[in-house]
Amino acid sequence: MPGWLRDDGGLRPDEVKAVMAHLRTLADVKSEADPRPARWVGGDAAAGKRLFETNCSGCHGPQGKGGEGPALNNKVLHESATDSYLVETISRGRRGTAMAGFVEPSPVRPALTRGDIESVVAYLRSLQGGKS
């Protein structure tokens, strides 16, 4: 699925939120408000970079520029995704995709701790807008 950047005739952030709200009603998904601020992760970005290079870059590309998996240096992603969303996505994975959760080990990789995952998110934040 291509991104919906405004420069490409895509959607504004408020329009993206409206589409997401509608999709949640279709799936009957109940979401509770996160009491934390949108940006709360205090992980170690340098450690996160090492973890990303070992565990994530095979799919998401060097510096999160994309590959088999989507680009993670995407400005729209960083503007709309909270740290809680990123932590939970890395922890649990993405159903219906090749993205497995990282809180459980697999035959080819060890599990990541909550602190490791927060460090990966701190590193991802350093990639915002293709920087890094």
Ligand code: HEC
The other form holds:
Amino acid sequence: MPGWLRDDGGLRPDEVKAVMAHLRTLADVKSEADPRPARWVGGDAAAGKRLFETNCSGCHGPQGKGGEGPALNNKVLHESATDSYLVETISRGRRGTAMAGFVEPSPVRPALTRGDIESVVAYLRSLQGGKS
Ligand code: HEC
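Next up, the form predicted in complex with this ligand, please; the one we just looked at was the form predicted on its own.
Let us now look at the entire complex, which starts with that chain.
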């Protein structure tokens, strides 16, 4: 996987964003006709941090800095992803990838409630700008 930013002879950041927006329309997550504003989650970020450390940081790294899963403490993601997109992605997962849906229990962990997932999103939003 080569890097495609201009320094590497590739795409400008706005072009990367456009490609990502297109990829998201191909994902299962509904991106049109979402009646909610881009930011609506009012979850508990402190509870979300604990849930993240238990359920997510094994793949997404401490403070969402990335690992097997992509970095979630990521400016482009925070600018382009709505709260609905994040809640739905975490709830349903990505078919065909290591990213499981969390509204269903797995053999190794209980399911998360919608409220838990909203708290995780509140925590992810609190990471924006590098805060932890
Ligand atoms: C077993 C590893 C694993 C675990 C555990 C995991 N993820 Fe993921 N996650 C991934 C991978 C891999 C992807 C990239 C999927 C793809 O290629 O589309 C991903 C993608 C995502 C995305 C989409 C990012 C984007 O740029 O669109 C979000 C949001 C996300 N994960 C949040 C979470 C949260 C929150 C948790 C915990 C509740 C979690 N993940 C747990 C592996 C994991």
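Rigid core: the largest C-alpha set superposing within 1.5 Å between the two forms. Positions refer to the first chain, counted from 1. As the structure is a prediction and not an experimental result, all values here were calculated from the model.
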Next item on the list: Indicate whether V19 shows a C-alpha shift of 2 Å or more between these two forms, with the rigid core used for the fit.
Entry: yes
